[in-house]
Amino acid sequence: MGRKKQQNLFVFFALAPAVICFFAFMILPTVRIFLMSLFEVNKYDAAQTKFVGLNNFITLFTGKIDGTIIPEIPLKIATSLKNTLFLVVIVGIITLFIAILMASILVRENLKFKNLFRIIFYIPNILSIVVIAGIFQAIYEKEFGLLNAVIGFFGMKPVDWLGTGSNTIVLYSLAGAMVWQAVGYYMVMYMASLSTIPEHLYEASALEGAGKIYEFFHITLPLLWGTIRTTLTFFVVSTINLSFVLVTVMAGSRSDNEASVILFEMAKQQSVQGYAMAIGVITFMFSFGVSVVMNAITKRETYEF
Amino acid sequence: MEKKNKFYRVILYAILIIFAVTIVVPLIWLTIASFKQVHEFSGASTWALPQTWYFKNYINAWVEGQMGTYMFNSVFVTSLAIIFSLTLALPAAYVLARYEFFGKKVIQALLMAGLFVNISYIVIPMLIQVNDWQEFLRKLFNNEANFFINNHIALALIYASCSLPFTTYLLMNYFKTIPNAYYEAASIDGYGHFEIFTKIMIPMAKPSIITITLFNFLSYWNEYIMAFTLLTDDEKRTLPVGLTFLKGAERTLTDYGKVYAGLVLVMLPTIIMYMLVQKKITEGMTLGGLKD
């Protein structure tokens, strides 16, 4: 009896502090953007909150405030939800386009300097978000900017990359430095995955005279198709903080319009702290519906081998 | 087809190579760059290199742009993060490998949950959160200590709290692979539930301690949007908010070497220790090789 006592107790102290922390410094500040999201928050006098129920979504999607009508406001939120689908979707395809077409040649083809590409391709991910925009500054700069003089190379004009103005060059150039960063990752991962396929299906598609290509799309990718489900799920999580962060560090106050994305709407609103709050709601809502759709597109049959 | 096979590859490490170009000479360049002086940026063409190697530069962003500064109160921050994160979630981890008790589950659920919920979703609450807190405490003590904004050790505790789901998932799941004979005997041999975890287990979970502190190292010494909100005070930021402010002050003084010299002094570190650790990665691989 002492013995289930003592083991109780073990049990307790081992897990407290964890979950303690756990609680106050996640599970806390999730619940407030639910909780906060349908009160009126004063500041100054804790008194004066009051809850106001869906107001503040209603305020974000209409522009409705204290009976007059601000159509800014429902408007920047669309197009920030826009930029953000737009740069989850763009640098989803072709972040995943590269990261499986690399890992499938690092794993599948006899080549010289395989772990040498493994390593240098990996390098971005374990680069700071803030050195990233800053390498990225330096490659889209207008005048001495890397990009400009490899174009100019072949006689193009060069291209103010970062500039306000034309709403989406903007994108695709977060978008590209979004896929810079990301490919190394999921490349290892897909890696990981594609080096438990067994020889043995290669071997018996070979005999059988199949292709490069034809291997490719019968054996290689339909047996990733789970762990590139997987990976989705985390990819559009990681793709809104690092839109978010991208935005902040390198476009500043210049994203108030084009460049915003969903989280940068919120950080900008936190004095108003219900509506920082309602579109916290709105940023998580979106996070799982796309991973939702991305779910079902992606449905297919599962193989197993 | 000897002739076509030759082909194929050349296409393959064409690939393979414009990949790995788009990726180091960036960074090349940039460390080249962070030797130049101001007036090289705008006349001379892009691809020259330095007149001189103006080391100035890093002399210049270590103490003007007090980088120096910001570099030890990185240390600070991530060292005690990597600890508390260690102390919190090593023995959660154990605990919920190995035992039965209520509630396991529901902990174990809030924990995969918690995956999900990126740093940046819930800075701005932590916010409003920890400033209510620090009002409190305030004014409990009757004083105007700073309990949570503008304290490293705070923003270490907030660190390892947010990477707990992610680290006591992965050691969790190596507890789990320890045969159950390495516990019963050292029952049997009179250990109590703390002398095993601390005698037995936690030496036999080193390899997957040192993988899961390589990843929160390099989250700890990278963080940005956290440390930006909650470090207010110029002197304590850490190395990445304080390169932003480097950024920042240059966009009228133009003075990119300085710049690029504070980037190089952010990624250095971890370059270094990605290359270290690279070679160990392999090193273990070939090893579980030998094995089979």
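Residue numbers count along the first chain shown, from 1. No experiment lies behind these values; they were computed from the predicted model shown. What changes on going to the form predicted alone:
- Neither of Lys5 and Ile129 shares a rigid part with the other in the motion between the two forms, based on the superposition that better accommodates each C-alpha.
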Contents of the next structure:
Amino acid sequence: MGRKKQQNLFVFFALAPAVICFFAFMILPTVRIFLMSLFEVNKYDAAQTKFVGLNNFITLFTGKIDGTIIPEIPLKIATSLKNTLFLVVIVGIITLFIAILMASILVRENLKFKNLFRIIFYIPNILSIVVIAGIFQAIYEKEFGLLNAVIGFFGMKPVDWLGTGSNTIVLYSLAGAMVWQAVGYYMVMYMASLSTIPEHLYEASALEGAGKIYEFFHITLPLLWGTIRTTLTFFVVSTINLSFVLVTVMAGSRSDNEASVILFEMAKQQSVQGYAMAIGVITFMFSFGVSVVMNAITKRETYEF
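Please show me the structure of the same protein in the form predicted alone, now that we have looked at it in the form predicted together with the partner chain.
What follows is just the one chain, with no partners and no other molecules.
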């Protein structure tokens, strides 16, 4: 057997497990969701499952069920999509900015206990998202929560951070938990990229009299841009998934109105699987669309060194 054929064979066997797992656990379930969204599924009796075409999607967008229009259905879907988009955009901007800033400081600045800070900032990422939700539920609790205890010390009235009546407060409360959980993960990724930037670029910049802020926006940020664009896609998918757990645990029954997200709406329809899969298709298209838009907005010339 020739050397070239041996190399090809090695590459094939090295990649085959990953390709098989990707096809079995990603491609096939995705295709199945699209197919199930076209059926009215009876989970207790498969024989009663019937093809309904786009009826599930018509119900989603118009609220029409058996000739009767229920306006609450499209309204809830629209609200959940709006809340999900809010979390993706707001949490994304805050998280990535803090992560880049922290990574730049820990890599570029001569600080004591650098490794300790790295460990502390990364700890939230190794905690279960359910544990994080429980921690922040205790922090935001109206009567005995830590946050209200702090603001009460300064003579301010307690705030119902997870209560009804204010969509903005509930979503920002959820956003705070999501930022705290994600910052350390993206900080580590940016630190790895920052460590590859040649030191002589900063030395030359310092000789020219440039300050730290100028270096950050004209050296660090441009050379980090490729990594930023990659992490944006990761962030969209992870935010949509994590928002479901946080909303379920922290907001509870309030998830039906102020804090509803798209995956929560899908989970509520477990007894109507075809309709739930239609929401799953919408979620897939939504995440794909947001990722494409973000990548188009952030597209720019790549700098090399």
